[in-house]
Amino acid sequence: MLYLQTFIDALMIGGVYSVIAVGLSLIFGVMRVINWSHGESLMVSMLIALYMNQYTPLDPYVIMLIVGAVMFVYGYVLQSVVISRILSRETDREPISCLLFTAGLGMVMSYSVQIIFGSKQVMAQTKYNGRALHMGDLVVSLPKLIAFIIAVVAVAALWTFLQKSEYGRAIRATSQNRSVATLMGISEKRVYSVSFAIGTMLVGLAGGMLIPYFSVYPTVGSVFSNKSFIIVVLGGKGSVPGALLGGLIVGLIEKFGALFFSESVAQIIVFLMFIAILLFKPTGLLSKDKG
């Protein structure tokens, strides 16, 4: 029973993972930029949460649908006005000056935050604080199964957009090959813009569905931003099945490394599942072309 509790949270967290850990692939996968402000976006989504559960009545998981668009508007606002401009002096495949820009911005975000709001922890306070369901010996956090069908259901719905709109299909035709895609009237900024905005989007509404279980704090992008980045490797660059089994590979290691051992030697078996990846299948367990 003790290993059926276990696997049962792993897959509750993995899930969450998961739905952060995709908008971070598909902004990687459409443009082959990094974006190293991804946790501190998620930071922003959860003290927007945070604070409009508190001074409105509305529920919580309207408010995280709120959050996920009002991110939808500031990534494609990010993109086009600030980003694309930087892309534009590149040449390089994988621009490096995007990567130094967003770490430079995520550290702002970060220390703006600690500066205004204080670096202390604060747990937003809801009607699913605490709540659960008991099924015999089984006990299941409502709010972390709630976010895990909304994680599953936000990925397959980004799944079949992509493969089955026809913008979707134009998203990954510029992700395959950027020239091809803009001689067939395909525009490249504004495909740009919308899988950043997604990404971010994606975000927000992970933000909203971890407050009701997940203390705020200037750092906390942190903890699940270099756990996405790993889960981006280990799925495969691009490919959403991809971080959606690598965000329940990532739980499932975590909550059975700290059953059987410890959380440290939980977080180094992660890390090393990551070296491993990228030293003997650097393209992930699923490639691009299968997600």
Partner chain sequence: MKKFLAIILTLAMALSLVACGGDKPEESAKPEESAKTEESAKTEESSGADVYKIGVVLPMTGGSARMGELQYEGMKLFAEHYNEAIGGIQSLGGAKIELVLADSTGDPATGASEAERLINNEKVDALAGPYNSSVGAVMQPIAEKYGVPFTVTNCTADNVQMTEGELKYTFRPNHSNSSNVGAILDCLAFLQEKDSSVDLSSFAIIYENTDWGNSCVDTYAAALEAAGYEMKICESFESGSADFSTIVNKIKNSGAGFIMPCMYVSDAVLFMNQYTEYGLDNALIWAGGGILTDDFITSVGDLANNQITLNGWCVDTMAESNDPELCDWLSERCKEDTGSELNENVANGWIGVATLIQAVEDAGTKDKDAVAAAMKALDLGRDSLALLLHAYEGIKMGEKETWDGSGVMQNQNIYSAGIMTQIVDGQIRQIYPDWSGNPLVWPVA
Given for the second form:
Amino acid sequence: MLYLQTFIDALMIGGVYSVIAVGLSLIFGVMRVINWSHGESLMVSMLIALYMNQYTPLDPYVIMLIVGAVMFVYGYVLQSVVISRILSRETDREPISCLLFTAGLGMVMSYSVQIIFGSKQVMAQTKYNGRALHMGDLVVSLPKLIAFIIAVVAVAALWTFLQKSEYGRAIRATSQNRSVATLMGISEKRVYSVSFAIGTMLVGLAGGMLIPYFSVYPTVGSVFSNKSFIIVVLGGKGSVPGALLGGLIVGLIEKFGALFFSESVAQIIVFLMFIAILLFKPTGLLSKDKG
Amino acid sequence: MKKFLAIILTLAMALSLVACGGDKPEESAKPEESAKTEESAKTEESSGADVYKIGVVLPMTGGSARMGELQYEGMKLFAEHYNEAIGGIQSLGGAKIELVLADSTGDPATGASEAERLINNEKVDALAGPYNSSVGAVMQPIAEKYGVPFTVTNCTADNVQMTEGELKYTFRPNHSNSSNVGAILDCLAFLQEKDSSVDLSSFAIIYENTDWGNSCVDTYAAALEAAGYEMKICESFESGSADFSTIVNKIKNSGAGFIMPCMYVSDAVLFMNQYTEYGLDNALIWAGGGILTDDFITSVGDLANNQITLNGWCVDTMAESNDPELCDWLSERCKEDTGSELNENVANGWIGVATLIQAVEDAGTKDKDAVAAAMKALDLGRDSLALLLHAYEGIKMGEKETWDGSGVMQNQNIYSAGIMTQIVDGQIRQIYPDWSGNPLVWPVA
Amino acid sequence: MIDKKKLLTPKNILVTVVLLILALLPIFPTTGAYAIQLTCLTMLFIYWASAYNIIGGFAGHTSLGHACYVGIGAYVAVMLYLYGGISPWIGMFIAGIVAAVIAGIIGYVTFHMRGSYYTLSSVALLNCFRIAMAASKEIFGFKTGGAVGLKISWMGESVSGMQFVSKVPFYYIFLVFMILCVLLCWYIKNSKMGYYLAAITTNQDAASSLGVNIMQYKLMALCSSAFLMALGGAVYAFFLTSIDPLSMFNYDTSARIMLMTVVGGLGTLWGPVLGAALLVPLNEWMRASFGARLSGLSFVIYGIILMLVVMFLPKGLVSLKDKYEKRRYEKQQAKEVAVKEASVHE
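Please give the corresponding structure for the form predicted together with its partner chain, as opposed to the form predicted on its own shown earlier.
So here's everything in the complex, that chain up top.
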């Protein structure tokens, strides 16, 4: 029973990791850009959701949708106005400038929040806090379950969008071969902006779904971003099913590692696995090439 | 051209020198102005005669920021009261107490460099702080090296008051981890006797992987084991990243009698929520930390009720105070300034600075060695202003053995002791030592 | 080979003057202890930024986890001193070698990664080290202090134990380190290794097809960089007298070092020097003047500076000099043309 409980917990937390990582993966896959401020974007989303929850009577999951929309706009604007300028200067090599720029941006976001709001760790008060479903001996936390369901739905929706819709195909084409896609008439800049925006939107949704059970403080982003980086590499950059699988795997290692050893050891195992993947299958678990 | 570059380089160096060398001319002028006390002419390192500067190192940002803020409030209110109601340090001709605040961010290296800056640049007469045991452990050798009186506030790890040679300048008026051991063991025995249906013979300890968390294990868990309690689970976690579901599961399956969490606010809130979610029913005996703040109570609401914790102070400790009006004033001001009720942090800030100032009064001079000697010689009773909030029998610095006799703490207030408290109706109330008339909910249903 | 005329350029003379000032600074009576401390830290970061530049700039591998070598250096030196009684003067070199060996292994394993992947792995490794050191109470039977860390108790002055009341001895150590490191970087840049690294950075595949042993040169760069970082870390540990996993394997320190190098000019000789010389005093000054409440402000400024530099001055502040020279040259050309035209019309 203990194992089943651990398994369920692992899946639920893995699902949330996935939805955060998949945005990063998409951006990395399409634009070859690592958004180093991904974690801080999550923190800001959580902050907005927290305040909206405190001052408006809206249901936290409605707030989540609003924050998602806000973050979509933010990502779109950030990319089209700022990042595209930097990107256009890069050669075909991995764009380190974007990494550095977003690292600076992340620093500004995190420390500004600390100055303005202080470092207090605040937990949102919602009607879902502490509630759980009891199925015999099993306990399933309600806010985590809802987060898991939304996360999986979001990832599935994204995948469908990429596979079936016109825009989605344009995005996939660009990620496979930038120059050819442009020749085919696809606006590279537009694709980038939409991809980036989708990435930040997913982070916005994640922020909204986390607040019923996760505290908000200026450096909360780094907890998730470190894991996101690992998941992106694990699943293969640009791969949506890869990010989902990667998130679940990280969740499982964390929980079962903690069960058999301890939380700290579990963290180390996750990092070691990351190194192993980089060594043996750097293009990700689900990719077909040998990297 | 190349000159341009060299100019920038020189400017940068010059800027850095100006930035820190700037205020020196003023400092050297001050001692000449004041002819009041001979001492200030002797020690060129001290501030002007009308001010007694205390350098305060506290975490104003970072995970313990709230506790740092509350501790500073205690110190600030003392300085304000002493300067206005009493008129400053009497034996120094009414010198005002001035607090110079520096942020340690909870990090030892930052705390150390801020302490050095306070000593060398701000020329403070004494140091106070720093709440975090890890920072205190680093500040102690600095205070000893430069010979600056250092009153330790909170910072309960035993090792802060331990060193190989003689500790001359570092003093701790409030309680230590070792002194808490007695309170825990006695309280557990008391509770077990009160209702033997609750099995308290085994425990699970969960601690954050920091200096404080580890010192909790080294002191409390070790002491409990030595006293015959069975340690079923001993797990650490990374503060802030926690999802306690696995630990909570393990505890559920372990059959431990009680759980002792050692964590700060956000982790405590998360743990409380998950404990409730998973329907655990083990007794909870907290080791202090985040549960001592208002924020915990407001964050978890009703769940906070009936939580038992180690504490240094609570409102009942203040009940026998010799100046209830002053206590009311403190309560009001604290609420106004910080939005929080009085708590252990505020009280420890008060007692720390008050004890130091009493020593300065006794010494009659700002000279650091004299003040340190006065601290050593202190023997305050219940009527002292320093003991306004606490219920200690007195304040007297001496040697105290650690709980297992393996080491000796120096300059520790021998009357200091921890207490056990329980949150009842959203308020922290003392349950041990047993004060008659205090509410106690046991067993916790 | 050394041309006397080339050596006596205005820049070199000025640099020598600055160094002389630095060397004599502690002796001036008006220099306070705080100025000494500040200059110590500045020199240390100049040293570290230059060391970082070897792998980050010359070899083109942007690592954000370089602080792990600082941590290794600190722990090895402190543990050797506490448990083996080995003086830090010797201990620091041992620490450097240990770091270089570990770096060699890490490099061998991670160098096939390019760009962002490499950066990710460097951060993952840093986190790994930090958590491992925090979680383990001992290594090979010697206590590491876990999350609490280790403390060097004050037992009086000792030259062999690097225990001093004043910071002045450390000042001179850092000064010497800084000078030697910058000289080393200058040497590397103008040596065969430097040329090969430059080729590898520009176009790795072309370089390898020309027969350059990529792995060898990258490893040389990383190992020397790690050795230097650890050396600095060892002395820093004795400067602080207390170490713990969070402050020694610190991501913020890594980010700051990278930032200084990038802002100054990645891959250049004076870039790291300039970056550190500007940003470290800025940080300390802000902390001292704005105090407790706004202590995060310096990082906000750091972030803004980084963003501005990446946007407008991608080659770093040293490139300002080139732009200035270029403009002067163009102005000169325009002048000459105008003079010529004027003389033609006469």
